[in-house]
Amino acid sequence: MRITGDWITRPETRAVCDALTGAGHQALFVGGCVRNALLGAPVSDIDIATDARPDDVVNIVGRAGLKPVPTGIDHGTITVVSGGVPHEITSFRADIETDGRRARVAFGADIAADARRRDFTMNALYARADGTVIDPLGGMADLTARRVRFIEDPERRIREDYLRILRFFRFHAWYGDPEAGLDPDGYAACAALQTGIGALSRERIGTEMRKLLAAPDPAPALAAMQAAGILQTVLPGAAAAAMALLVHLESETDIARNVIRRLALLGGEGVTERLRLSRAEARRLDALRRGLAEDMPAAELGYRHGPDTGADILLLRGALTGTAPDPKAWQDLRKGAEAVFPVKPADLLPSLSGPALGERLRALEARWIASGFTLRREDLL
């Protein structure tokens, strides 16, 4: 079997590839890259593996002028830089001790070995750099059947890092198949070493959880992740009830799958602290919850929050209520989205200043909202 994809054959690619096996060294990509070509979704990162000590990979690709930067050279990760295109090579690896968070490793000549150290059997998939798929633990099936399973002993790979437990529910979410549900074993595991996951950075769990909530359909391994417990671990409070109704309303409504929308759903207690949400991802959610508090029509929704951040509390409501916001709801959204309160504080001054001109010019403006929009200025003055 042979993957193929523009990725392989475009000259950066090619000139990485051909500088490693030209001194006489294996590089064979790895991981996601086949995973995703394989399946016939996009690949954006480039993994490559080779029997090239990482010492050895720097001088091989700086003879060759391209540019090595030694992002994780003492677990053998070089990124190397083609044509302004990034590839991650890593040195074949076993590790020989682990504390669950990071690992200390010994660098061999074994593709068998370097196989067995990966997560899951569906990123321990290798092909040449003519597209030849080499599959050392069978991991081929795992991937056609769409079966997250873990490399041998689920709780062994777990122990080496606790976020593997995150990772079999993103990566069912993406690549598993509904229907088939969890594989059992990973599932128990994960459910029993849950706790581990407190001893893991909280940007490392923040950066996993949005990625399993940007996923097309997470419901499902949300729910898993809550019947074991570990969605509260993660998310002390969080409930997944509601997620698989959000999914369908933005499907429905053709509305773009958004993570902090979703994150919003969920609940818990402390998530800007716990998921590290950027400054701008924790406004944006604490605008959800407040407009989610606030019993607003949709028209006022569109005018306090605009159009995007409106349509957000809409989906959320009717996921949480479990009806549909109706085709009125939309049009009332967006013409409150478009009104511009027509009265200036200029236009009280300077009858009226301080906290009285505040007062007075609510008071308008809930007058302008409650009239639909409709009263002019002077109407209101």
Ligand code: ATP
Contents of the next structure:
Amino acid sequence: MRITGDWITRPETRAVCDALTGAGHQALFVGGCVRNALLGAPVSDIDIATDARPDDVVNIVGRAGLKPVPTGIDHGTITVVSGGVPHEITSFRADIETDGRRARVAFGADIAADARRRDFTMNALYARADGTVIDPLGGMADLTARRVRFIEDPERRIREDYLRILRFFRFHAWYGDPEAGLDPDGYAACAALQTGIGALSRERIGTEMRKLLAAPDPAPALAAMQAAGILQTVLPGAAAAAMALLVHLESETDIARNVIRRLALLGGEGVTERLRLSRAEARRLDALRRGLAEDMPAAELGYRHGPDTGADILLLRGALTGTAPDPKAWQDLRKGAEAVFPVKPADLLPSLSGPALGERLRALEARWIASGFTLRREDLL
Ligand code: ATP
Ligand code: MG
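With the form predicted alone in hand, show me what the form predicted together with ligand ATP looks like.
Every component of the complex follows; first up is the chain already shown.
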């Protein structure tokens, strides 16, 4: 079995592999790039596993004129930027001690040991620089069946790193077979060990949840998380029931899927802190939640929130009430978004000023909105 792809043959990536193999070491693609190439899915980042030790990797790629950046040197990862393309090179390693959050590692392991410290069989597939696939743990069969399966004992794997609970649902959402559902042993272990999620940093939880919510259809995975109580553990008060309809409405309307919109649908308390949202993300989530709480006609939504936030609110309302917004609502939204209030503060000066001026402007604006944006400046004044 061989994988192909522009990324394998491009000179930037060849240069990294050639540097390692030229120095007598192995250079094996691993993880997402191999998995996605086999699935015919887009490949974004390149992970390379090697038997060279981290210090040697730094020297070898340096001599080849490439730029090594010690991004994760403690766990053996050097990022090598080649022609502007980053490649993560990680030395073969075995985890000798883990506390559920991070591992103490030993380098110099072989490929079988390196494969066994990974999370899922479909993530433990390797490929040589010529594309030949190496499958030390039978990941190929699981990938073909689109089955996310923990490597060996799920409970042991989870106790080593509780983030794997969330990764289980994330990879199922992206690559699992929704008809076949989750692997029962893995699911049971996730449910049983979910309190361990509390030991994880909010950054790691937030990153993982964003990736889950970015899947084409995260609804089945989220429903399974909710059924096991895991969604409550991560986001108390959240509810996933309306997600399937939101995903349906997004595809019907051809509006790109969006993590914050989906997060707004889930609801829950303390989301900003729990997932360490950025300021911009928190602001957007807040705007959507406020928009959902108001009972505003579509035209006014467009006028007050703009076309994008307005569309998000329409989609969210539709999903939560179980009725798709009608074509007129979309029309009104657009009309409202384009409307420009014709009265300026200067029109009311100097007879009005201060709070009285603000009040009058708001009253005129309300009349103008109620007229369907038809009243003109002279009608209003
Ligand atoms: P993507 O890049 O699309 O998110 P990926 O499979 O490349 O998917 P990464 O998080 O980039 O995922 O990790 C690369 C590889 O490293 C994984 O495929 C897996 O083999 C291993 N890995 C990453 N995180 C863990 C973890 N928490 N536990 C075990 N193995 C992991
Ligand atoms: Mg990756």
